[in-house]
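Only one chain is given next, in structure tokens, and it is the form predicted on its own.
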Amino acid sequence: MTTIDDRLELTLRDGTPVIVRPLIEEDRALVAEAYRRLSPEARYQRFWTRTGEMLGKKMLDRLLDQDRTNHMTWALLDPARRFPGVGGASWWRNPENPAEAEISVMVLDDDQRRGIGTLLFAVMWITAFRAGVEQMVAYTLVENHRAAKWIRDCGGAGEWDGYKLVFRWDLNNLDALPETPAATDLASWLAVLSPRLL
């Protein structure tokens, strides 16, 4: 059972207060308008279909069914905005590789290069790791060139398996970041967060 217990009040880069907390069940409205908010464009990168601006029930409830153990996925939210709901990102563990979970991550196309892709990454890692996930593992396609500049900006180790681009991370490794503005930018909210979510 997921509660907001984990509730994070935190500060963007730019000086916005934020909250950062998991899903829970009465959030069903909140992600269906935030998706339907999302450009086609954004949502083709996402979830690689042309989808309407409804998100189906199933997909609602994978997202909100959580167990700590298999998957998580936490909202990032302005409380100052008549619509709070800025992004969101998700990660599963992988069933017939339980040391290795999926990660996914969304922001709002107008609040996107704010940094909090980067923060909700943060969270995942913590949250996997703590979790028992070695090795987080996110996908994007290969036309999405600013998806998949982003993650090789936080270290994410890519290749093309013949459809898409595949990147990969070791949760053990922090060593392993590159000197980018990115991965400074997770180092420090993996820093901040960690005695906070572990």
Ligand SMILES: CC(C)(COP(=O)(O)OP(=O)(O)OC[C@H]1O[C@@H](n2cnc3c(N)ncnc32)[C@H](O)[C@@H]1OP(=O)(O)O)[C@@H](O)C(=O)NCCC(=O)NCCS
Given for the second form:
Amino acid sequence: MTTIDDRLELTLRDGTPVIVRPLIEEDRALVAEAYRRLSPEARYQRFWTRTGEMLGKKMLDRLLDQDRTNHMTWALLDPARRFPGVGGASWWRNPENPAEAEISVMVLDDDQRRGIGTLLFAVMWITAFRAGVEQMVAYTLVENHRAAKWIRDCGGAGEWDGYKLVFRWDLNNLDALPETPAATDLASWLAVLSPRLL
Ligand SMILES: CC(C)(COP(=O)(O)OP(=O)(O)OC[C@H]1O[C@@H](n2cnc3c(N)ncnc32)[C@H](O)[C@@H]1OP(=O)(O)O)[C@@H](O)C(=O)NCCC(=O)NCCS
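In place of the form predicted on its own, output the structure of the form predicted together with the ligand.
Following is the full complex, with the preceding chain placed first.
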């Protein structure tokens, strides 16, 4: 059972105050509405399916059934907005390789390029690492150039497996982060948030 004890009050680089916290069961309507607000392209890039505006119960369950040990989903909220949901990110431990987890990140179309994906990624890095995860993996569609560039900029080492792009990070090795604005941002969020996320 996840509580909102981990609620972080943070400021984006453009000065916007935001709240970043784990999703709770009561967030079902929030997540469904955020999904509805995504462009069809962004929905496809994140979920790899074109089933319209409605997020199915199975996927909602998959996002919300957290146990902190094997899966977490966090949301970034702008409390000044009528609809506060702006982005979310998850990690799931690989049951066949407990030292590895898969990460996924999603930011509403009009809020991309504000540093939100990178901030959420830092939260995923720390919470997964604290749960004993050492390698993070992310999958993208080959044509999702934007996400692939962002992931590479954040230090993900990628390869094509014949179907999708597979990116990996060694969470123990911060020295492997490249000298890009995104990786610099990531490293500074890791430094700021590590003491706050126990
Ligand atoms: C991929 C995705 C999550 C990235 O989220 P985002 O909030 O746009 O990411 P950020 O703003 O943190 O970083 C993206 C851009 O900002 C740049 N950036 C990050 N920090 C920066 C900084 N401090 N100064 C300047 N630029 C910076 C990055 O280099 C990148 O630049 P680019 O757009 O020119 O490539 C988002 O595009 C998305 O939701 N896509 C659809 C879903 C998807 O594809 N998910 C798969 C990911 S697993």
